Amino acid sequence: MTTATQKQPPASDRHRNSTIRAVLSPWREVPFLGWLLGALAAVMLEHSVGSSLALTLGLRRIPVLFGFELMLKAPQHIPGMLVYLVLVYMLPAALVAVATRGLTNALAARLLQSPALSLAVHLVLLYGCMHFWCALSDYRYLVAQLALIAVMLTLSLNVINGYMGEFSCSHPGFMALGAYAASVLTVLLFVEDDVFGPPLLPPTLGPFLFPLALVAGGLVASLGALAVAIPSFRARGDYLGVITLAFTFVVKSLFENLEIVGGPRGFMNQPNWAGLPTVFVWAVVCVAVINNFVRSTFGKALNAVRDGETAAEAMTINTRRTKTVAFLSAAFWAGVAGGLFAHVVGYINPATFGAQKLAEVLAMVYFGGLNSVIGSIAGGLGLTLFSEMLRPLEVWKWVIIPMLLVLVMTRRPTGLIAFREFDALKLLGPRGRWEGGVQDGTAGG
């Protein structure tokens, strides 16, 4: 008895898909240093001839936000906006990524000998990158900011709702209290304030100490993560979820009747210490110090959690020291991010940490993705950029984003990017032939 051959595909067919894979495969053997290159090649190419390319296409000035912004405003510019973006993005980066994928991939390889070094090297581009293309416009400078702390907040935030399983709506309540905090530390120890009167200490300590203030708003947004924390022993789902909501609106209330902070009316006078690059290092830090805690045996606990709290009990978990620590450290994260953001806007009131911003924070990390750090690096960072690109629109912003997270929800329930684990080091390495850095039996080729 013979076995039926399987049915081979027609040769065009055949000859088509080696095509696509011959084509493709030049953009598959780039690694990620690659195209930082091509990026920080593309940005520096935007500060030497953006200006005059510009005007020679009839646009007015540099876009802003890749020129979402300007094409929506002015439709007839959308042909010169397009050209912009190919001659000045995409074809410097494509041509300087592949260009140089050989190199690139031999100095990866190289380089991921020394894990520490080779992080550090793909963070100073990554970094490089942002700060060139952020000089251009305060703008960008302040999007920028605004998004890196939107990481912060969606990676606190996954921590409860993904990797523990639970519904939290505390994240504004938490970041008021950091916020808040980290405020009236800096502006008494090192502001001329009305209220408050002349500092405590030199302003000159100021920069150097506003680490320590930030530490101490995070720990402030702990000690308030113990009122929600408790509850969560024995509430679970949605009785956990008003829960946390009332939580969140105590702590509005509470700052809109405490006057020595404003009430309702704000507080501000706070120093402009937050820039680009410390908040770029604490979003680097916030995002390693999260992602190994998620992969450590008290992330796999989190999950048993998540699956099961009794069977969780029966394999000896502590499940209440479980939730406890992962309130408290997704609340300090949280608070640390409300003093970024106080600092970086000069200016904070109760009305900010309310009802929207708690529909922010859950849209970033549902869009994003549950149980996933890169999904929340990519909702927190996706959603902020289209969330400004769409700024023109005004009120029909609203009518997109939320139509665009109702889409997502009924393709992928999850998220676009969830249950995944970031693998920094597989990121960093070489990519196609290049993997394992040999080439024909030598390191890079």
The other form holds:
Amino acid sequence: MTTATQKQPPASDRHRNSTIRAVLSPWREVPFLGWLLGALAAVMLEHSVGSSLALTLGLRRIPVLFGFELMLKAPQHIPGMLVYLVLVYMLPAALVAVATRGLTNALAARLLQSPALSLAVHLVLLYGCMHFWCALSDYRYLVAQLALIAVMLTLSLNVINGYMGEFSCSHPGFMALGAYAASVLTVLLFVEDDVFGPPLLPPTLGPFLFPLALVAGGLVASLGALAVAIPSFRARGDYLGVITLAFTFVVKSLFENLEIVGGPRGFMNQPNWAGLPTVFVWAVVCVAVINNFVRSTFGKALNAVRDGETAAEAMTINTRRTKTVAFLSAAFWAGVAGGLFAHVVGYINPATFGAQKLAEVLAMVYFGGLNSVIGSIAGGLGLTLFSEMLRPLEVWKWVIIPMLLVLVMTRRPTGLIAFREFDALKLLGPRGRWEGGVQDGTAGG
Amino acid sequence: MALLEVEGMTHYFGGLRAVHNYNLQIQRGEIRGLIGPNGAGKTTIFNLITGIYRPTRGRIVFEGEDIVGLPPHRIAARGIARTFQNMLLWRHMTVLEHVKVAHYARIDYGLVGAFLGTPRRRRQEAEFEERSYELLRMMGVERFANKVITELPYGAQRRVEIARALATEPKLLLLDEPAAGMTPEEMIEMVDTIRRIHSMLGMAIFLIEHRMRVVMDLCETIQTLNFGEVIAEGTPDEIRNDPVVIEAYLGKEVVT
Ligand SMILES: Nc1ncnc2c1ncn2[C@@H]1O[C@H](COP(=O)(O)OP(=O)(O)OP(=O)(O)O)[C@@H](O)[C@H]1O
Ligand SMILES: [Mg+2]
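Mind giving me the form predicted in complex with its partner chain, seeing as the form predicted on its own was just shown?
Time for the whole complex; same chain goes first.
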């Protein structure tokens, strides 16, 4: 039935289709650079006139997370809110993006001649957007930090659950190891603390040595990961799932019983060194490194192990080494993310790293999409933002999010953007009629 | 010295004796066949040679070294590649990825290259890709390179599996019923292809096949297996006319 109508659309339909295409075509020609520029224009506009516009529209303050929380709390503000969103975000971003497309396309093509430069320019612009957006509210700043940390957790879990196809529940455990290890290091070395005493090193050195503390946290998590990597040589599927779950609970009860780090009461005093720029840089490095890995032949071996271990071995793949590298590297990034989390929040307790955290990270992985870097970015950012937006709904939030997840899972069992190769350079190229001039047209996977 | 030498190999599955006192010598570059009725133990012999099972008794010597007890990936890296009777392909991976990842043992950029993308890694990945395309071309499935394996017709999947095995640069290639489930035309093409890769790459081939046309056309010598024991060994002509072989097969299909 539908195919018949598609074959012979009525004349009016055809006409409408062509107008739609005519309206859409300038948008299709906007390169990623153009969208970044548009977004930057929008957030800068908000930065200068946002609060006065909000007052004019009868809103008490600027809509913090795109007005969602205000709309839920005070429905009478919905019209004002929508006007705000259109005037501040959509219109300026769209106009700038489309108007500058000639320029941005030319620039994107030029930049691609030096991929590193192109990446750097895009990242600076991206950070610029976040910077101006977050400058207006501490809450936004915190949400942005947590969202980036969520991306790191999601992507690293995807390495195991998506790329290697094991169902691992050990991520909260890895995160806890990294969080506690990094916290103990920074507090012991740089902070005056009741338990750990005076700082052992001059605190002014702290911010410079902070990356080392995070790396140490990551390495501790990797070491812990041996406890699941070794069983994974023999156990697979449900059995391994149970082992990884046990790991998380063992780590949690370990910290509950470790009085020196506060036991169940938790551990605080972490210095405030994980600002948005720091978290941003770590998240970018994490995405770049993991993306590099999963696109290499070494990384593809994970897929082979997932889809058939016998064949993988027969094709010279050392499956034990592959599993070890997958678990240890995933744990490393989860540990680094944990360390960042501890220093963003300034307080951790064992309960943070339990079943709820596990459910969150798993939801982000499966929502965003298995075996996909871009899916994990979307899942981590998307669910963090969404869950903050729904905060006013309180308990209902925990009805809506799982239902949404069920909906996604029934429609797309592998997630929204699953099995997609992420080639940043392809994303950054020119679009539309500017496309293809410089590129050599190599086919990608 | 023979490339592969198997001596007195016996294997039990619990109480079932699947292979009994099996001996084999394969010279470099030779094509050899293994036939026998269903359940005779042919696939088990492949699984024993490639290290999936460890023989209950016996020695397996490859290029002068005993390989019994080595993990399968080590045996494969030494130069024994194989295909599987029921095609063990990786269902989410593209054709090109199949062949590329089989270069695993040749990776020399290490973990640093894998995580950080060094120039050496870029060079080697490009090299793997080029060689993979070459092998796909050799097997006549280059046009499917960027398709996910499950989208391919059956015959093409079999060819990809062989290309994948070739990517490990084997000195000995084990083919488990390469023409199973193929039409007569496809079967003839497969025989041609096997002959071509053999003359181009020169490795020894040991193949299991039920279709007598295939074995008779390709192999210099043939072993016949029944209940895990070799009951006849010789040239295609000798095997074709051996009453013991005909008896084992109960006359079916042998002469075709
Ligand atoms: N993993 C196993 N566990 C127990 N028994 C097995 C196993 N693999 C094979 N067998 C048994 O060993 C015997 C030989 O099996 P094998 O698969 O080697 O036969 P084959 O000659 O390859 O037969 P076919 O022509 O059907 O492929 C059969 O009786 C089979 O049931
Ligand atoms: Mg068999």
